[in-house]
Amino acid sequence: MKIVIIGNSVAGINAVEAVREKDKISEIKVISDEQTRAYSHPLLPNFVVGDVSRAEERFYYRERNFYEKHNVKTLLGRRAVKIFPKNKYVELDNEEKVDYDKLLIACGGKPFVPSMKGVELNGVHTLTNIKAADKLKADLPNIEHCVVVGGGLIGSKIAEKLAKKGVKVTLVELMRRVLFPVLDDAGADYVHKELKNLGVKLVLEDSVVELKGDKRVKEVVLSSGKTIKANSVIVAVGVRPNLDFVADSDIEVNKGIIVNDYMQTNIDTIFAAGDVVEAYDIVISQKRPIPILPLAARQGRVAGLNIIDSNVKYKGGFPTNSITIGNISFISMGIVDSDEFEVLKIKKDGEYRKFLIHDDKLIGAILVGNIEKAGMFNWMIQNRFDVSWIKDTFLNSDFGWKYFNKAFRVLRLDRKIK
């Protein structure tokens, strides 16, 4: 069998070797356009200022001899232009063609640069891939005052990363908070504070119309009228799939490519995993992008058991993100920000707890400053674990498995005696 990979990130990865833990034979090939091997995209802005380098071994996901190792063809620095379901194969922009048995289109998303006059000049970035990461790098001597354009987790980091290397920093963020909808007002104001404490000037509910400048920008026009002066300009706004190439292919795409609980397009012999397809957010119980590392791994391996034929179902996922800016790390997970729920929460000494909780299960949760218990959370969420006799306990600072195994021998005994 033939087996063809579209993307070279943690989606396809995965999938790689959940096929060769069964499949030995099959013939595999990975198409990217990308001249390296699968890296860590959190770590990108990291490796702009130099914390990492491509020489560590950290900054990849699996070992320099992962290909060779799992007996893997690549085709780097070459991009799918064209899927040809009825014929199988695969056309790259070089006019080559790739045949296939079963495909897997796992390549991720690409930046989304809202509309905005000068984008062309000099000095404008966007920090979504290494080559992105790569032009940014090379022109970082040359920057003075960087305005950041969005305040999610990309423009967050840079924004500290670039201010702790001595830049003038600017973000502008449309929302009235940094990290909309990661975290809710309270806890963005920790980060807020972080933010100011290291330089960053902050300008929210605003947002950037024109880049000025010749050859290189040198002011920046927000949509309040106000201007500001810096010589490059990072967009940080978020990606979206990557559906260029899935144009008149007759894949069904909505927002993203539409797969159903074994990771399968409406082609039987097309499969799609990761940041390009719509999947099962179990939360909200209804299918959407979610560009969530660990639910692109967990796409991606349920994609590659399945194209060997092993009936494996995509039990779904929900976002969970996490961040270090400065002093403070949070974590959070689900549903964040909501009247309509059972809402919980504290906040004292440096750290805030909050959680949603609807029908006696946990549907969100954010932890800032104390993270330790973070996966005892994600662990009720994802199984919709009953909560409602523990719940009690959740804000408390040293909650753990004391009071969950206490609380549980409770209520097996009550149970017992019913």
Ligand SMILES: Cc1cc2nc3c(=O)[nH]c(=O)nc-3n(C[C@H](O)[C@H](O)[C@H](O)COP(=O)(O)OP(=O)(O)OC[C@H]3O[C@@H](n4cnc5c(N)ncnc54)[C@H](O)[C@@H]3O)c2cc1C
Given for the second form:
Amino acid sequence: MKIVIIGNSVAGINAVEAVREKDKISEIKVISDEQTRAYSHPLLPNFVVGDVSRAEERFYYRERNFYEKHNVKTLLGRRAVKIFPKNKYVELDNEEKVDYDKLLIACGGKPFVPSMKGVELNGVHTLTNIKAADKLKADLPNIEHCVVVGGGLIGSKIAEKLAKKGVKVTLVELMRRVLFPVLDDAGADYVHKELKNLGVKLVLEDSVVELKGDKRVKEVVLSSGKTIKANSVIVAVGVRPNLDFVADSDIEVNKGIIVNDYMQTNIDTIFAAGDVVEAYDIVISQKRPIPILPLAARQGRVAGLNIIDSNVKYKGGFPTNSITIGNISFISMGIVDSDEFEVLKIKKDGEYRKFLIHDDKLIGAILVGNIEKAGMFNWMIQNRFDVSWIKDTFLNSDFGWKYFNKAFRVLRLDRKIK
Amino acid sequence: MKIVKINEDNCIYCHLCEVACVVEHSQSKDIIKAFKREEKPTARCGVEFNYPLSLSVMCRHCDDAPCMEACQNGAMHRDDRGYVVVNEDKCVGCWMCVMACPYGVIKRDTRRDVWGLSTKCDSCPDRDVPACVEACPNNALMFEEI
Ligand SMILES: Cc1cc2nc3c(=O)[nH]c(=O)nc-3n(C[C@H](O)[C@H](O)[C@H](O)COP(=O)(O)OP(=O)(O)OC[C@H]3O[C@@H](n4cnc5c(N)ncnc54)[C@H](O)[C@@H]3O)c2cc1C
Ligand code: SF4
Ligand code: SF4
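Pass me the form predicted together with the named molecule as well; I've looked at the form predicted alone already.
All chains and molecules follow, beginning with the one already shown.
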């Protein structure tokens, strides 16, 4: 069998590993428009400020000999431009045709850049791949004042890193707090304080409408009419599924490529996984893109297993995020800010805990400071665990196995219930 | 594959498993040095107490390990023996593994300069029987096929 994978990153690599667990024979080709071996996207902000470089193993997602070890042919520096599902081949930017029996689309996301005047000026950046990171890094010595547009995960991270390096940073966020979907007001308050302590200026409930300058950006105009003198802008308002080259194929898309429980598209021989898809969110009970690394890995694995007909279902996922800003670590999962559900929360010394419960099931949580048991809550959400009898212990800082009922605890710890 | 089986009925909250784990993961593997002279490692097992119950919990070395799936750079990986371990030179302390571990057994070490270090049971690569199991006076921890 000929397996072709478009995208040499989290979803693609996990698919390769899954296939090779059982199938050592099929031909696997991985196509990517990037030249590098798979690297860690979450480390890009660190890469920009020089905490980590291409010379360090830490920067990469898998070891150098991964492709050899897994008997994978790589076509790097080549962009897939069109898929021909009837004749089962992919056309590359150099007009080469790559035949497949099974195809996996794992081409990730791309930065969403809102329409504003002046985005083409020098000094304007995004930060979703190594090419953008290289460009920003090269520009770093010229940057005196940087406006970061968007206080999501990437925006907050790069604002923090740049401020630590002594760059003057203003973070502009449309909503009333940073990390809007991931935290609530109380949680975001910690982030605001940490960012301010590092010298980041926060502008909330405002947005950027125009960038002014001759060749290089000089000034940023906000919708409130305020202006900020800045010679650099980083646009980080979000990522969208990268649908560029599937747009005019017969593959069904909505916000992302639509997949079934087997990570299969409407075309039998074509699978999709990772940031490019919209898969099932078990907390809100509908399909939507959730561009996070753990889900890209799981979906890639499920797709790989089904490519070799293992008949494994993707059980659905939900957003989970782990963020450290300044000296405080946060973990958030599921739905975190809503009045419609039962809410348990407590704020104490250096710690904030919040849980959302619906129909006796945990549907979301925020942990700030004391995060080490977070995964136990993750399990409860994923498995729709009945929490009615244990939820009273959730707010205890020493939450752990000791609060579970014995029979259940023993079964879990003996790995009899997964 | 053998992992540490937890027999909570026999646990008396003596913490000897934690002591043995610290010594095993210290530079010198000498108890006095480990506790008093060197940088003390974090115990990979953790004893919980809720009278009359107590138990020591550590990594279950899952088949489809969620911690590995969540790791951003492969620092969390399966070694040649089949156990799930952290590559200390790679770990960046992002705590995505902490967020994913369904057993809550990954601890955070924040003593390194730039990068945090995720710390968990490695099933003692230098030993036949893990240190905690050997140290437990009551067979509350046993090394068994699960
Ligand atoms: C700065 C940053 C920080 C992040 N931090 C976190 C975090 O803390 N936690 C978290 O969970 N997630 C984080 N993410 C998201 C995480 O990196 C993604 O969810 C994950 O990388 C998705 O993996 P993927 O394999 O689906 O796609 P990607 O990693 O986006 O990889 C897609 C690959 O396909 C290639 N490609 C695209 N189009 C084509 C084409 N037409 N032809 C050939 N190749 C193509 C791309 O070049 C790329 O190599 C972060 C992302 C960024 C950018
Ligand atoms: S650390 Fe947690 S998730 Fe990872 S193998 Fe151990 S028990 Fe499983
Ligand atoms: S803390 Fe270390 S081992 Fe855990 S997910 Fe992050 S890099 Fe991987």
